[in-house]
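Given as structure tokens, the chain that follows is alone and in the form predicted on its own.
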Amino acid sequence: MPLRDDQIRRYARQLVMRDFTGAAQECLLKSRVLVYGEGPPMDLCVLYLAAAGVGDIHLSGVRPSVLDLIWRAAALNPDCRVHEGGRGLRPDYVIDFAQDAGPGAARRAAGALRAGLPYLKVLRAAGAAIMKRWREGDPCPGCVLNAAGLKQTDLLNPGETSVSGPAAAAFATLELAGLGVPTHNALLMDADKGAYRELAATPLPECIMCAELADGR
């Protein structure tokens, strides 16, 4: 269905971007995104997805202020619908903000890959954020964390890394609109220094989680 006049005005700022056509915007309006986890970066991600015109956003995880976020997204963009829970959902994209790089994260990545779903993982630690779009053959989240020189305990005090929320929304928006897939390697974002670099993450020797991730596919 072609965009209405009010929608053309609403999305004018991105429709003037190179390669961002009306058809790309229509893809966003029809898409369903599952956002897992909690925290300020997740809230910002949801609001940016809503502003971009993602049609349906489903929230999974413990959220004491879920109604407030649903109302804010609806006020920001009437085209967007935010739902609590994702049971039985077949999303077009999964964004995982859970502060977990262990077995749970590996199983979620394996499940998404097995179902053929794009899966973007965001980890925050010590004023930095790691973002990775998983693909077949990639190492487990724990090995990605190790490539950044970090440990599981570093995830307990992530600091202010809300920049990862808008960045994750941008990654998802571009892919859902058919304008490209994020880089194969993990991206390390240093919020304090404003620096970005790719992580050449590889499985650690004898990593059980990497083996389970591969077997789960």
The other form holds:
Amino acid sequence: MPLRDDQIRRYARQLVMRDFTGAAQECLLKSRVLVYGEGPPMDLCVLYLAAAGVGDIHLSGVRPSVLDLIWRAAALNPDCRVHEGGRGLRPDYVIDFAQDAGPGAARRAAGALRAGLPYLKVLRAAGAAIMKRWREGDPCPGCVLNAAGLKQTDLLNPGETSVSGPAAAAFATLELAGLGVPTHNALLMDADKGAYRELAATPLPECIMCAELADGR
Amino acid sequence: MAAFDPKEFAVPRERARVLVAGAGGLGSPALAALASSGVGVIGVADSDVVDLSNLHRQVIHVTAGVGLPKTASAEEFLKRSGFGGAVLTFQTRLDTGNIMEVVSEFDVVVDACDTFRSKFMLNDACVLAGRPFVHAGVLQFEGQIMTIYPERTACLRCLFESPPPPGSVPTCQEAGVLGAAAGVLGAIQAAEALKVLDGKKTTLSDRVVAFDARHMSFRTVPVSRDPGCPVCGTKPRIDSMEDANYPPEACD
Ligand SMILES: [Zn+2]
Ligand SMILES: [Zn+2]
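Moving from the form predicted on its own, what structure would you give for the form predicted in complex with its partner chain?
Every component of the complex follows; first up is the chain already shown.
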């Protein structure tokens, strides 16, 4: 479906960019994103996805302020519909903000990879955020957390940085618009320490979750 | 340069006054993050009204607010977000006549404006008023950020003596911007402003962090003060706000 006049005006500043074609915008408008987790960065991520023109966003996970977020996204961009719950959904993209680097996260990653879906994971700990787009053979979320020098218990104290929200939205928007996968490297965004860089992560020997993820195809 | 203690610029959160200069692509994520930070006062300066073409990146505004002043829309957002402090709005163009007075009211300034002219004006006003500030710029898929402690760490003019000639660099309107890329920079700006208020040593001062969303990569470049800097050097040429130092933008 060609873009309406009001859509051409709304998305003008992204449509003017080379590569960000009308077809790319139409891809975004047709796309369905499933988002796990909660928290301020996740809210911000949803708003950026909505603003860019993602068609449907499904929120999985229990959160008290869900109605407020749904209202905000609709008020920002009526082209985007935000739904509560994602059961039975066949999304085009999965973004996982759940503060979990254990078996649950490994299972979600494996499930997405098995279904051939892009899976982008965000973890926050002690004022830092780690973001990674998973692919087959990658270490599990727990091992990536470990590579950043962080432990599972650090996830209980995420700190107040919100940079992972727009970062995840930028990543997903580019990929959904057909502009490619920005990177498969894990990214460390440590706002507290002022460190922003790639993270070299390798599977810990005998990690059960890594093995599970490797079997996930 | 002698080391300095960032605690010099620390202010308790509940008493802290933060100015966000610009309620657009950078200001939106900065304000969203500051709303829950517990600062005492948030100032918002912007002379524009909300336009439909803003909404792909300026996520604090809403479609029903198209045509409203961005300052009013931003204030509405802060209230709705449960921000408990005071909001000061400046629905005016910051210029050489009023900028010193405005920035002097605040403890830290977030440069979220969208023209080189405004950025250099803000740089000079903050240096002259002795206010720390957080610079950022974004275009297309890329942006950069640096925190400046006046006369302690490198300022914008230590790196670039003057704004680029009008027309030599495309504007956001001409070149476009990925909304969420502005989101990344603005969110980092808010984190930096809070670190300044907390007196932390880990701010992005004397270094520029460049971000490229297309490759999701960050690059950190160390920089340092220039003794010949026209505003913070040993013999500064700029010691007050004069229009001659800020050539008008091509398509203002
Ligand atoms: Zn592992
Ligand atoms: Zn300087």
